[in-house]
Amino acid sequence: METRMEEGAGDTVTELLNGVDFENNTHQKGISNGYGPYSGTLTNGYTCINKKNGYTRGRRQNGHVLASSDEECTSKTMKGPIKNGYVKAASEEPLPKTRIIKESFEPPTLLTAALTHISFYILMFLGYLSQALFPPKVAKEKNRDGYSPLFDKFSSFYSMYVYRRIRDCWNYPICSVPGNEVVLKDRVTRDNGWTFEFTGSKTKCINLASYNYLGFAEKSGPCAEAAIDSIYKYGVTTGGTRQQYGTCDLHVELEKLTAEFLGVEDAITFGMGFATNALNIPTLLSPGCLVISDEKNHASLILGIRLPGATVKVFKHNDVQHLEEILRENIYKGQPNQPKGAYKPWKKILIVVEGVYSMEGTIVRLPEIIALKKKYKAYLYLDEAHSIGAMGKHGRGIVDYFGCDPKEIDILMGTFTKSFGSAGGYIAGTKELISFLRKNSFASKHAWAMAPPVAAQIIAVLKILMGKDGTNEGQKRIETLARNTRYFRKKIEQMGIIIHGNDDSPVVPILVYLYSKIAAMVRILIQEKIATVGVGYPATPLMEGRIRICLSAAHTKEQLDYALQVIEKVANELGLKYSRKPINSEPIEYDKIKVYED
């Protein structure tokens, strides 16, 4: 076992940085791998554990769960020095102020379980009778005999028989910039979903569901004039991929600022975000690699890790311990299928994580995932997606949250789509990483090189983050954001709906759990002139059924305000004020809430 172990993981962690249990657990006890029992209380009501290696981690209680906010422990009960935000136990020294990592995962009542369960098998029932006595309004395959189903029989049926009673709660077309405001084409359905007609009318609704965080998805203004500009003198494309005459000196100005940005030594960028991860992670495993993978994971990773052939081994959302029983276990056994007797160590380990998890609002426990990857030896693949420009003091993402070195991600991924109001990707980390990507990827060798106004648009919106265009707009526009977020779900844990997810994170689960309840709150908003999206089975579990609000730097308090008396209204009206958490009645002053102080 140690031989095992020291060949797949060398030596053991010099500096643990931990942060804070995200177990489902509201029971006190103690745990095995080394947490002791309760030992103290937070101001904040919320209780500590003492691990035995002097860190301090927090526990889910009432359905909440500590992870970060701007909330500060005291010295009274939790001391000693700090690192990246993270607090050392058993020293007497005075505690500085540091910030409490706060994500809420509060579980449904048993009754709304059952509730959901029966909804949902009455609908599939429904679908089933409507597939014998009615039969589809759409066009069929001909001269087909003899041949094997196309597509899934199951998926087919699900789409024509269930997800099509809802149709019209999705895919609606935009006339306009997606901003704080998106005007949607109007259209009726005369068959129940089968098909759809426009009126020729439009409503103009307040944007909660494109991914604008920091509000460069704009019409005019400085990006917008750079993005023109770069036409004239560019055109709307390089005509080529990167290797084949593709690259102009845009891109290579944008690689350049997006390694400055993010602090490491070099950067390449795509055409196209799913891309970045689909064309590139394949570039960098083969047969006989480990990969480890966080179960929220988005799709393009997922396909990304599988084309290669490696080993995949999934762990549960955000939990740390279970990611290095993994870790242990496969460093343990080796590849599989060997000689009897014969052990093969992994040519290597990849450990894929999100910053922000679109789909569930919550924040990757980077720390601990950076101790455990130095700890075996692995590699660290982290996608920003939806941190980057939206996270961070600086904007940086969740390193720049958590105040670590970018240095220790191995490879750094991030789109250009959802903080910058424009499109693609980008890989960054050591010049010999990228230097291997630019001959090697799949992406820089056969996809089209990113447009010019599209490369124009993000290295505007960079030069406003760093401060380069001589003003503070990039920093206000971060500081709102994080307002923005605080202040909107602060109101919303008032009204008794659950919600879950990070306290600073700007995607907003609202838990609604029943298909009929995310289908007419999503009609409901619309007619009060709101946008939202509504998620259900498949893409999310069936007992997780929500409306993703997705909140942004250009919504003004005034928007956030309607839109919220729109929300309580709605819960009121179809039952979804399903917390049974303690509600918090003091009022929350909009221009006190203080976000990113030192």
The other form holds:
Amino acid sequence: METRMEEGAGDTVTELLNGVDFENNTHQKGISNGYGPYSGTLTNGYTCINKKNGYTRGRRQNGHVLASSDEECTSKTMKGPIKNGYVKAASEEPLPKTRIIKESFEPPTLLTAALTHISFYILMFLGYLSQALFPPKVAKEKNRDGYSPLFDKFSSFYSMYVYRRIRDCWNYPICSVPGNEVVLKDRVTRDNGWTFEFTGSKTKCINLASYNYLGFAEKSGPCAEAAIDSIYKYGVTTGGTRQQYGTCDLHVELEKLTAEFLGVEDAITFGMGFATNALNIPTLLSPGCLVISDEKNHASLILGIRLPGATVKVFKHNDVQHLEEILRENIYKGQPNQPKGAYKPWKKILIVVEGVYSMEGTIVRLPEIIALKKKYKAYLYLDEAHSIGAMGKHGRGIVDYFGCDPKEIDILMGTFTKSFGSAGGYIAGTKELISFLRKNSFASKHAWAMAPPVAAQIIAVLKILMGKDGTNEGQKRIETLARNTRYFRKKIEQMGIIIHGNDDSPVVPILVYLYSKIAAMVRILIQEKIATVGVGYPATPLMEGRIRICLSAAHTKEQLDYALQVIEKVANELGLKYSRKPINSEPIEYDKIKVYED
Amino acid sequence: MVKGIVEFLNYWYFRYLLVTELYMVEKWERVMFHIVLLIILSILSLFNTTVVVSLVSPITQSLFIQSDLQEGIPGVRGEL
Ligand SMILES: Cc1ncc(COP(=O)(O)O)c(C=O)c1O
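Can you give me the structure for the form predicted together with its partner chain, which would complement the form predicted on its own we have just seen?
Whole complex next, starting from this chain.
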């Protein structure tokens, strides 16, 4: 056993597990017995994470992961030295700062869960009944006797008899820049969602739907100007792949800036974020590699992981202990399908996680995962699509948020869509990694290079974020986003609505559970001129329909207040106040919310 | 007053539709579901009033008669 562990791992784990003790008397008990200050009674648990060894001992308490409503446990009080354990590595470096993870995951009550199940069966029953009585008038191909169906039967049933009924809540065409307000093109359906007609009118809504974290989706201003200027110089196409004649000086500048922004050696950029994941992961893996992936990872990551034929294991969302179990078990077993008794170690092990999870609003436990990755000598692939720009004091993503060293993450990936108001993705890391990708990646060999105006927009945004434009506009936006996030989340929690995720994550999923409630809420909110996104079954677990709200630095306090007031009204009307957590009714003042002051 | 009651009923009917997902189905499906529900409920109550009651009544009868006896005989009760 020991020898096997050495193939992929360092020391045994117990050492790591014993490592944490905090010099914080108020919370010591709460941490060490594994339950929060509300031990046993309430829906809160508690944890504080130390960045170095990053290990939490108390973990779950009847399904609630580590939530806290405690403000006083700031990083200052947590800075105490570690008393025992994890000495070897820790003693060499100065003790880093800590950050407290405050995450809430209130599960539905049994009654809500039961009702949600029952109503889902009602919906299915009526769907099948209606399909049997009135076969849908959809196009059917003739002369296909003996062919097996091209499409999955259940998924077409699902889209015709569940999704179609509330289809008016999705695929809204927009006719303006998706800034803090967005103009929707109105439409009506006269046959229950089978077809739509445009009425010709438009509605201007507050935009809580678009991913536009820093508010750089603009049609005027320095970034738009830069993009326009680049069109005059280069046109909109590059005319080839990066390895042919597609590289222009904008690409070189963009890659240099990206690497500088992230604090790593080099970076490579691609024209599409999805393809960055889907086409670069296969370059790095081959059969005989082990990939361990978070269960809530984005489709692009899953696709990329499946392509090269490596062994894939999935760990429970954000559950570092489960990740460790899987690591240990698979390192011990080695590659599968070996002749009897033979042991063949993995070629390499890759852990794939995201920074901020877009459907859950959770934040990866990066310090813990870095500790694990070092322990077991695995590589770490971090997708910062939703965190780059949006998280951290300097907008450098989750790495910045936790104050980790970006060089400790082997492969840093991110996209330029959400925070940069542009398109495309990057991979950053060591010089060797990036040179390898430049030569071997499908996306640099076979896909066209990023369009010049897209690159110019990103360069302009990066310059603003890094303060190279001579203003503090970037810093202001980062702080506004953080403040908006805290304010909005606290207010919603005060209403007694269940939201998931981390207190600092700008994605706010409001749990409504039922399809009808998703539909009713989206419809009422659009009537009240607020655009939000409803998310149902294929994207979330069956019983966890939700309304996803994306905050932005572009939102003003007035807009947020209006939205909050409407949401409260709707929540009362539809019965969304599921939360049974104690409500902290202290008034929340926007200007006094502290952000990034540690 | 009447208007208030109607509003109240309407609102709670809406809430009922929401939690049963009937809010998003078509009107005839809603009606169909209620008819099926009514049929099931009435069959159930018919079954209760006929089969279950006739099965259970001998048992309850014997129980009641026994307890009647016990109350009828003074002195016995204390010993039990
Ligand atoms: C985690 C993650 N990775 C990658 C992508 C794909 O990026 P893009 O939309 O820029 O293609 C997304 C998009 O939603 C994402 O959420």
